[in-house]
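Taking the form predicted on its own, here's one chain by itself in C-alpha cells.
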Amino acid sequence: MEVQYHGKTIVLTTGTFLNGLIHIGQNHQSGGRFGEPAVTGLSASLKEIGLELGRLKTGTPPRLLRRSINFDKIEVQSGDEPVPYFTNWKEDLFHVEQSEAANNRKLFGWDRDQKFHVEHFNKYPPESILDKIGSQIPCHITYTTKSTAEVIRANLHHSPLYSGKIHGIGTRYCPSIEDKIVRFAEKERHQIFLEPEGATTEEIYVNGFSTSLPFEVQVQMVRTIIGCENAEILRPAYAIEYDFCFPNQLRPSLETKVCQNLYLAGQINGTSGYEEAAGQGLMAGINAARRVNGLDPVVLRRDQAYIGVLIDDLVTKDTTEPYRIFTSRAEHRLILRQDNADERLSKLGFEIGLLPKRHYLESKARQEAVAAEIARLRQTWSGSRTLAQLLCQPECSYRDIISTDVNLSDDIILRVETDIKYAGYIARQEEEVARLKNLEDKQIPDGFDYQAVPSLRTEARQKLLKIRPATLGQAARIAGVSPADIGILMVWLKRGSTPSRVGKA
C-alpha cells in the first residue's frame, strides 16, 4: 500500500540511506544502516526533477562490550573541568519538553511546570539515566600494535576497498584502519579512542578503527589492540556507499534550485559528520518554516558562524569527497570563537523566534557587562599604564591585575581578557570583513544572463552559469572566477543591467 505525505515545504535528510550498500568483507547487502533497509526509489525521483547525483562512501568502527575491555592497561581521558557546556543556559539541561514530560511525569516526578529538579535524583537507582545528567564519563586512549598491522596486511585481499567492490569516494579525514596501515606503513602504532556510546549502554565506540574487513578478521584485529585482548564485538564495523546530491545545486537557504520548496540537509549534500548534519538540518528547517510563513530565508554569513562557512562552501565549491568543517576553512576564525557565539547569534535567534526573550536579555546583559569592564580597564591607570595595557602582556592575566574581588562570572572574565589581548588582531579582521561586505551585500538577480555579459572569460562564465551565485561575494569564491571577472560583473550590476534570457534559476 502506498502512503503519501503532503507538505508545503519538504526537508530531505536521508543520511546514508539513498541506495545504501553495506560492505563487510566480500559480502555486501542493501541497507541504510546496519539492520535497517535502504531507500531505493527516491534517487530516481530526485533525478527526474533535474538533480545530479553522485556516490560517496563512509565507514563505522566496531562497538565493543565495555566489561570485556581491560581498562587498567590503557590511559584514561577524563572530561574537562570545569565542564565546558555548549550552552550559556545550563539550567535548561534539567528541563524537558512538555510532550516528553507528559509521558514520564508519573515515573520521574515531574512538577506542574514540566521541570525536573535535582533534588529528585536521589529517588532513583544509580543506573538511572537521570543520575548521569551533568556528570562526565571518561574516554580512554589506546594503540594498535605490530600484530594489528600484520593481521590487516595478511587480509587486504578481503577488503572491498582494495578489491574494487567499493566505487564511492571516501572521506579524506577519517580513513579506515586498513587505509592507515597502507598509507603510513612506517608507523608502528596508531592511536585509538575508546568512547562510551552513552550513559546507560555497555557499548564502546572504537574511534579511529573503521574497517570493512570480514567479521572474523575484525575479531582478530580488535584483540591485537592494547587492552582489548579479550574484547567482544557487539556490532561489527562496516563500510557503506550511498547516493548524494551535488550541493552546488542548492541555494544558500538549502532549497534546491530546480524544485522550489524542496530543501536538502546532511549527508545528502555530500557532508560527513554529526555537527555538519545538525547545522544543515537547523538551517533547512528554519528556512522551510519561513517559506511557509512567507518570510525571507535566513542565510548566515562566513564571518557570522561556522554554519555560514559550511553552507557557503557547499553551495559554492565543487564537492568531490565527503566534506568536513574545520577551523582552517574559515578566513574569519578569530571572530568565530566559542566565547562570543551568543553575541554573534543571540539577536538573530530571538528575532526569528528560536531564542526565548529571557535568554536574549541575559545574553545582552553579558555583552554589556563585558563592554563595561573593558571600558573600565582602559580608563583605570596603574602607574604609567592602564590596566588594559597591562593585561595585553602575554604573562599577565585578569586575576593578576585585579586586586579586589569583582562580581563577574568566569565566562565574562575570559571574554574580557580575550578581547583585550587580541584587540589588534580582532580589529584587523573586522576591517577585512567590512571591506568585503560590499561584495557580500551586492545581490545577483535570479536568472542573470552571464552569456550576455561581454569580456567574461569562458571558464568564469561556465562556472557562474553552473553555480548561479546569490551575491558577488559568493561569485568571488568560485574556483575559476578571477578578480577581473568580478570587476566586470560589478560594473554591469552598478549600471542596473540585469540581462535575463533564461528566467528564474
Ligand SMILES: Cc1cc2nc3c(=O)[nH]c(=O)nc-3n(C[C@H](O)[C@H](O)[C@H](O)COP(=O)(O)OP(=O)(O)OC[C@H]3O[C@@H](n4cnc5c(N)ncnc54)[C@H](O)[C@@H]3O)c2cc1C
Contents of the next structure:
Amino acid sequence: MEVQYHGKTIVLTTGTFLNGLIHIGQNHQSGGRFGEPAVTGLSASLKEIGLELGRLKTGTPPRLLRRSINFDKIEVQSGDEPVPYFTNWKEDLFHVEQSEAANNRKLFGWDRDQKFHVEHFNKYPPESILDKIGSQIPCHITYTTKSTAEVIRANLHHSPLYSGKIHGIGTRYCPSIEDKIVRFAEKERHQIFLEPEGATTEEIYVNGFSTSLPFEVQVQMVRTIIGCENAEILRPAYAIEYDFCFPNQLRPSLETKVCQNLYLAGQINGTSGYEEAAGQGLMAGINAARRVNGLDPVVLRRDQAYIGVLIDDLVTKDTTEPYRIFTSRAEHRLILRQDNADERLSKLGFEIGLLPKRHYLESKARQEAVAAEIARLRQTWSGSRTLAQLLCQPECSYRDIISTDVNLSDDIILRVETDIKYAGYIARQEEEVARLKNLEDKQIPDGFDYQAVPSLRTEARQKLLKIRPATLGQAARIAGVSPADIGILMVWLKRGSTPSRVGKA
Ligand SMILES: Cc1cc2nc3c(=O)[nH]c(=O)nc-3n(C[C@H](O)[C@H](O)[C@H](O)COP(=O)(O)OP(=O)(O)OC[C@H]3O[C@@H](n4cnc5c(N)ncnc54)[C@H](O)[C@@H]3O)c2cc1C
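Mind giving me the form predicted together with the ligand, seeing as the form predicted on its own was just shown?
Below is the entire complex, every chain and molecule, led by the chain shown above.
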C-alpha cells in the first residue's frame, strides 16, 4: 500500500530502515530493526529525483536476562557523580513530585511557550524510572575469555561478514566481536560493558559484543563471558545493512541540493549514533520550519558547536563509512566546551525562538558574573602577583586563593578557573577563528560557474562542482582544493561578478 505524506517541507529520517537487511548467521531477512519492517519503495524514488545512494552496515549485541547474570563475579561501574546534564536548566525540564499514594507520580515540564504541563505516571510500578532519578543504576564491566575467541574462530565460516554476504561498510569505531578477535588476535581478552536497558526492564545490553554469528553460536559465545556462564539471551545480536544518501549532496541547512524543501537527517546521511542523529534532526527541523516561514536557514559554524563540525564534515567530505563525531574532529575544540555551551548558543537559541527569555537572561547574567570575576582577579594584587596570575599555577585552585565569603556558584567558578588557566591557548584559538572568519563569511553564489574560472586546477574544479560549497571556508576544507585554488576563487568573488556562464546550477 502506498502512503503519501504532504508538506511544504519534509524531513526524512529513515535510520536503518531504507532497504534494511538483517543478518543472523547465514539467514538474512528484510527488516528495519528486529521485528520491524524495512522501507522498500523510497530508495527508488530518491534515486529518481537524482540522489546517489550507498550501502552501509551496523550491528547490535544480544540482550541478556538480568537475573541470569552472576554480578558477584564482575566489577561495578557507577555513573558520574554529580550526574552531568546536556542542559543548564535541568530543574526546569522535569521534576518529580511524589504524592501520598506511592504510585501516583507526576512529571512536570515547560514547553517553549513556557506553558506548564503535568503528566501523570500512574502506570509505572513503584520501582519505576522516576524512583531512580537521582540515583543512577550502575553498569558492570566484564571480559571475554580465551574460550570466547575459540568459539568465534571455530565458527567464522558461519559469519555473513567473513563469507562475503554483507557488502555494506561498517563503522570502524564499533567493530563486531568477531572483527576484534580476528584483527587483534594477540589480545587475550576484550572488555565488555553490561548495561541495563532501563529501570523497568530486565534486559541487559552487552556493549562491545555485537555479532552476526548464528543464534546457537551466540549462546555459546555469551556463556564464555565472565559472569554470563548461565546467561539467557532475550534477543539475538544481528548485523544490518541499509541504504544511505551521500551527504555531500546536501546544503549546510541539510536540504538536498536536487530537491528544494526536502531535508535529510540522521543515519540516512551516513552517520551512526544518538547524538549525531539528534543534532541533525534538530537542525533539519529548525531549517524546515524556517523555510515554511520564509526565513533564512540557521547554519552553525565549526567554531560555534560540535553540530557545526558534524554537518560541515558531512556536506564537505566524502563519507564512505559510518561517520561519528569526536572531539578530535574539531579544530577549535578548546572553545567548544560543555561549560561554555550556553555562552556560545543561548543568544542564537533565544533569537530563533527556541530558548525562553528567562533562560537567555539567566545565561547572560552568568556570563556577566564570569567576566566581572575574571576582571576582579586580574586587578587584585596579592604580594607581587595578581590573583589571576596565582590561579594560573597548575597546583592552585580558585578555592585556594579566594576567601570563602565570595558567593559564586560552582559552575561560575569552573568557568572562571578555565578561562584564566587556559587563557593563552584560548586566545590563540580565538585568533585563528578570527583569521578564518573572512573565508567563512564569504558566500559563494548558488549558481557559480566553476567551469568559467580558467586557472582552477582540474581536480579542484571537479570537487567544487560536485560539492558546490556555500562559502569559501567550506571550499577550503574540500580534499583536493588547494590554498592556491582558494586564492583564485577569492579574486573572482572580489570582482563582485560571477563568471559569465552562471546559472546552470
Ligand atoms: C539496536 C541498536 C542499538 C544502538 N545503540 C546505540 C548506542 O548505544 N549509542 C549510539 O550512539 N547509537 C546507537 N545506535 C545507533 C542509533 O540508534 C542510530 O544511529 C540513531 O537512532 C539513528 O537515528 P535516526 O533518526 O537516523 O533513525 P532511527 O532512530 O532509526 O529512526 C527511524 C524512524 O523511522 C521510523 N519508520 C520506519 N518505517 C517507517 C515508515 N514506513 N513510515 C514512517 N516512519 C517509519 C521508525 O519507527 C523510526 O522511529 C543503535 C542502533 C540500534 C539499531
